[in-house]
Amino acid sequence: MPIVLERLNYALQHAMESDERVYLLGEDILDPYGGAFKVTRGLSTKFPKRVLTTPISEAAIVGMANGMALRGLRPVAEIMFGDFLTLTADQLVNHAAKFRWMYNDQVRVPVVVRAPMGGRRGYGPTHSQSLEKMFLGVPGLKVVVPNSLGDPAELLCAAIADDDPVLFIEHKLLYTCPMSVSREGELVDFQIEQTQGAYPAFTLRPANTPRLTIACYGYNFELVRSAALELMMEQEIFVEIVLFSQLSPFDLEPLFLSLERTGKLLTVEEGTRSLGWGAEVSAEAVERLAGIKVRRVAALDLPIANGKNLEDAILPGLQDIVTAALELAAR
């Protein structure tokens, strides 16, 4: 059974075999190291002229990728840790995302910026954050997040083929997750619906009438999946799960359809709670569907600690989701 890491590596290999315009660039991505999380392992051996190692300058990496994209190439830039996306903000927000608008639709910037994100590996406050919310709502920039339910390879290939810039967020713990919709029979009681398009959303509908909807993305789906099964087995509370691949721009129609059935929304994210993805999704839902009940589960508004006990206390866990779902279901 393939894991997410293998599917991402396959996507890069397939894209480079299929299109000579695809280049990879980033820090320490050459063999035998193959990148900090090994997503690019083996590619510099197969494509030595199109896998480029760079200095430690994230702004320069994305700036060079932007220039390559403007000249007709399709670069994929790897940022070693998502925390360092702050150093790329000018190139992403003020350049890649704006050029199509600034130059009257005469140019495209088909650049993909890959960034390992998230905590739970003890890397401390500057290597464990989930900062994707900082880039949501930037006009012209798409934010895409793979999960273990859809195929990460298809998602990454779609991002590389996209004519607009894509920020591709990969949670570190997701790399080793196996690809399966029914690991050990976990999801056999759910009907899975998938939207059309390059970056699909998935709705998991239980066999029984759901009491609430849980919206999530990326690795959070692993926690939400476990929470839904615990609620079903221990409390006989059935939930609907809406799993997003594209965070920005927002397309919340699958969520609205689910909320019309349940009337209660729980959002789950690993970023900090204030002004986050869950806050915006909740606001959109309340504006669209008056009278729904809403709860949010997210990280505490604190830097992530080095010690595991403190890290676990700061980041949202399985029991946080179960407790919030029980409270919401009782309202």
Contents of the next structure:
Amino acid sequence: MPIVLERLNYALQHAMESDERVYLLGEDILDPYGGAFKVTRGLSTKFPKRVLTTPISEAAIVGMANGMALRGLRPVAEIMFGDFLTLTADQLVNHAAKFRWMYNDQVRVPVVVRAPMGGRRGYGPTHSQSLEKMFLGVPGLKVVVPNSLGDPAELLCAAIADDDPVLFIEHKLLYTCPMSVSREGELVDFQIEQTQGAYPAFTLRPANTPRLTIACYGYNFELVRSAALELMMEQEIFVEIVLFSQLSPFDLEPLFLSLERTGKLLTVEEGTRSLGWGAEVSAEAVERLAGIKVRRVAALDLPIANGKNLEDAILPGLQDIVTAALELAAR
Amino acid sequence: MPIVLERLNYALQHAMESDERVYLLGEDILDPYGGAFKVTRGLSTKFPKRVLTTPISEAAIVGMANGMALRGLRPVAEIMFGDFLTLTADQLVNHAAKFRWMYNDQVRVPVVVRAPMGGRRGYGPTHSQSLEKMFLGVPGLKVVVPNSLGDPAELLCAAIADDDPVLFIEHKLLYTCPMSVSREGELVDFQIEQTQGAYPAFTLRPANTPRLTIACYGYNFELVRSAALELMMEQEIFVEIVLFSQLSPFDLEPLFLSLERTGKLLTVEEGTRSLGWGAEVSAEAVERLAGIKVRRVAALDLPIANGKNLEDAILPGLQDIVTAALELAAR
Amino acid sequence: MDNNLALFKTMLVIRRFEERLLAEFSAGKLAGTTHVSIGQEADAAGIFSVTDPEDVVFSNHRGHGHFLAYGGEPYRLAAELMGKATGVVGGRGGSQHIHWRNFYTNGIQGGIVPVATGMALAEKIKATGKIALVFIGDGTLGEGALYESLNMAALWKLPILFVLENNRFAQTTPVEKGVAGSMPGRFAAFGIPVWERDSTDVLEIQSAAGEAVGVVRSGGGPVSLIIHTHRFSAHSKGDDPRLPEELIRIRQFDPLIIHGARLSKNDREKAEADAISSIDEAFLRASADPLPGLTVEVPASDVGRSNLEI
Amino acid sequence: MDNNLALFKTMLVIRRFEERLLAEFSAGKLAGTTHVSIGQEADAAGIFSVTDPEDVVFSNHRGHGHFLAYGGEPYRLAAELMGKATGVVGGRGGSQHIHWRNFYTNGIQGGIVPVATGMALAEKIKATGKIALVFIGDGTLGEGALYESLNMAALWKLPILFVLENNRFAQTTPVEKGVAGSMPGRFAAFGIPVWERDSTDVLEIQSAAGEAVGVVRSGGGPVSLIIHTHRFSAHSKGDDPRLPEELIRIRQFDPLIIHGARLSKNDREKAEADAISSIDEAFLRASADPLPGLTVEVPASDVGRSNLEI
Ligand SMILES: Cc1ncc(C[n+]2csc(CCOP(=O)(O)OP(=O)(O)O)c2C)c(N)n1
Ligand SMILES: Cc1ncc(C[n+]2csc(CCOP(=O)(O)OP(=O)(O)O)c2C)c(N)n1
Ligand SMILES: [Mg+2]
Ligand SMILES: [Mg+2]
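Given the form predicted alone above, what does the protein look like in the form predicted together with a further copy of the same chain?
Up next: the whole complex, starting with the chain shown before.
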């Protein structure tokens, strides 16, 4: 029963085997440690010259990766905690994302920046955030997030093969999730549709008429599908789930299709609520499909506490999703 | 006929005169130059010890200001171009915004970071952006934007007197706008309501029944009110305008009141469209008032070109607002 | 109290506190992560023996020792690590994000340095006579914000001591892989004088720190103090690439043994008993404390409510 | 062509191009902003006379001279500044954001340095024999990203030349207010060797650059080249706090006069006529060119379309 971590690790290995332009760089990524979350484990042993452990220099890690990408390599940079992406904001926004367009499409910048995100590990205010929302809607920058339903390995390989910069966000709790395909039966109540393209969106359609659509990404899919099962079993409320792999640019067609069926949208994310991912999803959905009802589940607009009980109160949990879905269904 | 620039300059002077804890720091802010956009002109002459010109070190400028604020001063930092706020993201998000809450409300961080934003000066991709959206919805950080209707001086003084960190965004084209109060008659067709509080929102209510509400902030109010006048004169379509000074935390009550009257919302901003300010405004409005119709006007999701014709095509202009308002009114 | 005994006691409390912490983690009684300074206690003890209680301190992820040497209570730190309402910051910050009196920590490498430099500027402006201290590790020499701060501290002659604790590793990265050129050169390039010691002898560190602090306090501008030391434990928990032999070898630098030799057996044993019992009590008391409730205060426009006066 | 004449011609084209630019701005024919390198032409001319055409160059906001000395056409640069479709980057980038062959610029101080360092790493990996060059000013010594890059360039022995053009001012800020300590020390701290010249004599710069580039190309790792020079014009347009006397005084360092003295009157006059006419033609031609249309290409998931091969 493969877990997401293994698939990501495999993707890096596969990419390095099949394309000699692929290089990894990041803090503490050498064996035997293999990176803070072990995504790069084994790779420095297999490719000793192509796995570069760096000083603690997040801005320069991404900056150097940008330069490598401009000169024909395919660097994959790891930022140890997504919270530190703030230090790379200038390189992402004013360099990586801009080069192609401002140089009149004469260059491509095939860089991937990977970063673990998310809370519930008791790491406190500066090591638990979901800051991806800061980087959504940056022209020229893609933001991609794996989940346990699609293959994280394919997704990461696609990001590495992408000619444009990709910020690849990995939730810390997702690493140890087993892949859905291997969790037999769990999704048997849904018919699954998948979009074409490198970063597919998945629509999970229940057997009975759905009362609402839940949009989500990444680790939150784990919570959302538990919520969906609970709603189905205990309340006989059926929901459709739209699970995105590509957050930015926003490409919401599958969601619109679902909303035409349900007319009600619940967005779920772990980042803070205000101007989170769900804001754009809701705004776009409403602009497109006037009259639909929307609701958002997200973290409270607070830093994330270290203590577990506070952290739990701040981050959105399974019950928050269920409650919001019930409220929305009842409207 | 005072212009916004003069009011901002006056505010700094007034704050320095009335509170000896106020210090300015930033690049090239000494006289005779007085800062790239002259907001600090004259102040280093008046307060030679309290205006500190810095090296080109955006991260440390904000970092130092954070430290000064933690230790009882009231620093006002200038970032020469808002585009460089990317370099200060870590200090804003992981330091300034967090200290108060994560230190259990034992400290306050009364820092103000001022930054000129916006395009149409032909400064090209790295000197023309409206990046404030990256900093909206950051728990603990306020984002405040002056306009020509409220007094920018009062607004900036309030930000300096605020015990929490404030990011103060000044559009480059706003600097030379005359204050509305002095532009006699221009707003005579509107009744103006203003919220209480340090960073007021303004509701401009037309004489006849309004067909829609336009929400905006900062310099775009200049375009929006021209659009409103054009719609009124040429199409006999009346609109209500809600003009915000505080962007974050989002406090949208006056907008909701207006939307109860109009049922239609048009948001206008200069930043790129995807996950811009208007996304949260729309999402929140729709969640609160199901059934309203929304539309957003913003920049195309592209970097900003240097050449004027391209820049004009990318940024939202008066006609874009008029067209969108007509479309929305017709729905 | 006798200087030698006081230094020993400080180091011992840090050691026993952090050992207890690791044991609690192993027993599954604490969650999250933590970085202990076992082996480096002489830095904290030596430095805080020569500072003023009112001086302003910014410490980093490895800050328990600094906090305890600064005068922080083991009980409140233990409570903080347990996420209790009685913790230093009510359970919000945890190991890396605390504040008490003039002591502050944050978990972002490098980012604390400009903040501390701004604090030094504030104290200079207010003419309080206080100096600022900021702690970094060898790995933190990688962060650009450090150099921006060194430049400004030197330009403006700010009263700040940059303490570099070089424990030869940044997480798993040895200095050879992380730091090019020369450590003192990094400060000297900005005209900042350097005090440097390769030692875990608290007396040596105390004397170097005393000189360095003296220069800063007398208006000499920023100074750096580089201490080459050894970390005995893993970076946080279990992330240690060093060979067992190496871990045994560096135990010869144990500051408790080096300095303990200067004390009588009686003093040592008494100190040991005191440390153990005070820490036992701290953990016991903390574990009985209540968890905090969530008070969601949405930041309002609370203009003019400043309680901070110069 | 004779080395002396070639250097003179390069400097002259830069000078006349930028003078023309300023005139066009004053006449209101150009909009936006621009930074000219008048007075500093010897740097560009000297350095690009010893580099390889395939070397990779990252220049900054003050990059026209670098571009022209690199071999860029005045016509395409003029067109870019006018926002024309035929401009170096089709009018999208303007003065500070261009790319042609292996030449790149960006308007963010400091941010270009890690990018250039990554380019050096790529060329090293690909074993192309190319080196990277990156240009910074004295003011850019304030940016932390620079030091992160110096560290990594030194650790990994990357083939990069850091060119520091110290024109004594950052916008309006004199070096005394912006740079503490020692400029060479900033590089030496990372173990990076320094070539330093206080000169506007293009031959001196050529020889220093030749040595520095030679070390980098032969695998000696990163090198820095510090040139103390003078900017005759304002920072961009009109922002110059210097006294008129000072502006007159520094004219004695005019690289065109210093080096021009080595040429015959005839050569000089011929070069002058050529420069003027070629630049006239460039601006004339560019001004007749069409404006670009906006092609909005929303980035698609164009996986695997890479046209970049090692
Ligand atoms: C900006 C940032 N990058 C990375 C980390 C993760 N991290 C925490 S401690 C550490 C190693 C620090 O090494 P050093 O500065 O030598 O201090 P030491 O841990 O040895 O005391 C790293 C990489 C961080 N907390 N902040
Ligand atoms: C990150 C950043 N901060 C500030 C600026 C604004 N700016 C442009 S040029 C300049 C001065 C640069 O001085 P220096 O490095 O000495 O180069 P010079 O202009 O003298 O050639 C400044 C402050 C910028 N472009 N980027
Ligand atoms: Mg270390
Ligand atoms: Mg300069």
